[in-house]
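Encoded as structure tokens, the following chain is the form predicted alone, with no partner shown.
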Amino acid sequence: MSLHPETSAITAGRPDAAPDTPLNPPIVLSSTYHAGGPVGYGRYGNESWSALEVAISELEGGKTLSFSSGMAAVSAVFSILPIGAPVVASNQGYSGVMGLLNQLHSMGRLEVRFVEITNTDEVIAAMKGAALVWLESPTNPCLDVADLQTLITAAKKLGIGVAVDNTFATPLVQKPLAMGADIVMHSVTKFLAGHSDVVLGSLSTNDEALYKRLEESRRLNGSIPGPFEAWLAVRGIRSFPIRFRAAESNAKDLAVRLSNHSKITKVRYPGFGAVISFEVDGTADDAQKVCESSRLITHATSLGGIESLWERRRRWAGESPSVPEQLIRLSVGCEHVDDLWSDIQLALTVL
């Protein structure tokens, strides 16, 4: 039976029904397994991971591997590429990915081609001879949107692998595997788990051979999730669609209100999702003071939680220099929108 994502999020990854069996998957705390079974050792598998992987697979439409963090998942993808393989990626993507790619490029491990992801012609031109296109849409933190379908189609015609970071949009907005992508990555830490209490990542694919290579990378690098974290993430996924839609509704409202505020010079919001980036009329120090002046919105790095967070992204040395110094990234939560707006207005009085 084909289910809507709201239903899959609630039902996927549960134990088989039988009299007196638990409704929820167990937390399995064991590094050692009796010989003769499919797991073999605690670095190779765990029932708690499996439940999480089944749940994400149902949402993304591909077989899933869970990892100890989003960056561990990203690293697994890059680890299976040949030495010196050309990789096309956004010049304004997540700072962790850009930092890793810059490191791998400087080591000669990969040849990285950074591009303006919204310039479709530029991205396609950079694909010549590439091994992988790493797509992030919307980008973090400027929320630029790529023409995913066109880029994925162009890459596949050239025989190039495509991986998509779907953390911001989530499978409620777009399903890259259905568009032809080879891999979908999530920072499960964010919207899927949604409670700011775990650090996890995932990779989903419809290619069995690719899955096996990524699974081998996880085994050998040891980037496995903990059972407690996996269990918490499954619990978070149960309410993911409800949380996401509530936060998205708040974000759409706040984007309009911010656009009409005299102390905001630019609002970046793609029309979907629960993250807004905006620029204040002032300096980097002014933007920092705004973030530090909120009483309800938490001044912290991260996003996708049930609570609202914001920060000035250029406070991080690894952030792209193309990101404006006065840009604030706001991860909108599920609080009442009028309370959030009152807090934002109060914080902006420091300008």
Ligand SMILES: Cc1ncc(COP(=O)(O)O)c(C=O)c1O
Contents of the next structure:
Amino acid sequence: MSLHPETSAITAGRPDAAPDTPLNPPIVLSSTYHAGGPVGYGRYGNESWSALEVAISELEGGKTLSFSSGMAAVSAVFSILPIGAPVVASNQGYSGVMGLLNQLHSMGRLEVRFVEITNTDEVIAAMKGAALVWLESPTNPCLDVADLQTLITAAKKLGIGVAVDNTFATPLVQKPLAMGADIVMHSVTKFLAGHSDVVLGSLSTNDEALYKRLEESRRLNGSIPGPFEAWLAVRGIRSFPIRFRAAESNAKDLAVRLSNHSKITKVRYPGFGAVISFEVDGTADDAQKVCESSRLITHATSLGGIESLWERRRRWAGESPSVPEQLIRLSVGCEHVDDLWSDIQLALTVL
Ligand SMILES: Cc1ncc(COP(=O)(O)O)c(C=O)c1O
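So that was the form predicted alone. Now I'd like the form predicted in complex with the ligand, please.
Next comes the full complex, and the chain you just saw is listed first.
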């Protein structure tokens, strides 16, 4: 029976039902297993990871591998590419991925072609002879949206691998595997786990051979999640659809209110999801002061948690210089929208 995500988030990854067996998957704290079974060793498998992997697979499709962080998952994808392989990627995506790609390019490990992801023709032109297209849509933090379906179809026609970072949109908005992508990646740290208490990542794929190569990469590089973190993420996924929809509803409302505020010069909101980026009428210092003046919204990096956070992205040296200095990224949580708006209005009075 094919279930709606609201249902499968609640039912997936539970142990088989039998009298007195627990409803929830256990936290399996063991590096060592009795010989003769399919797991063998604590770096090769763990029941707590399996529960998380089943739950993400139910949402995204395919078969899932969990990793110690989103960046560990990203690194696993790049690790299986041949030396010097051409990779097409957004010139304005998550700074960690861009930093990693720049490093791999300067080492000669990969040949990275950075493109304007909203320019579909430019991206398709850059695909010629590439091994992989790395897509992030919407992008972090500028919330640019790529024409995913056109790009995936074009890449597949050329026989190029496609990986999509689906952290911001989540499977409630788009399902890249169903669109033909080879891999979908998550920073599980964000919306899926949703409580700002774990750092985790995942990769899902429909391709069994690719799954095996990525699993081998995880096994050999040791980029495995902790069982407790995996368990917390499963617990978070139970309420992910409800949290995401509540936060999205708040974000839609706040995007309109921000657009009508006299101290805001630009609002970036793709019309879905729970992250808004906006520019204040002022300098970098002014934007910084706004972020430091909130009482309810936490001044911190990260996103996708049940609580609202904001920060000026250019406070990080690694952020792309094309991101405006006065841009604030707001991760909208599940608080009451009027309380969030009062806090934003109050913080903006420093301008
Ligand atoms: C879009 C995106 N992808 C990947 C990552 C990396 O994930 P992690 O911090 O879990 O390693 C992040 C982290 O902020 C992100 O925002």
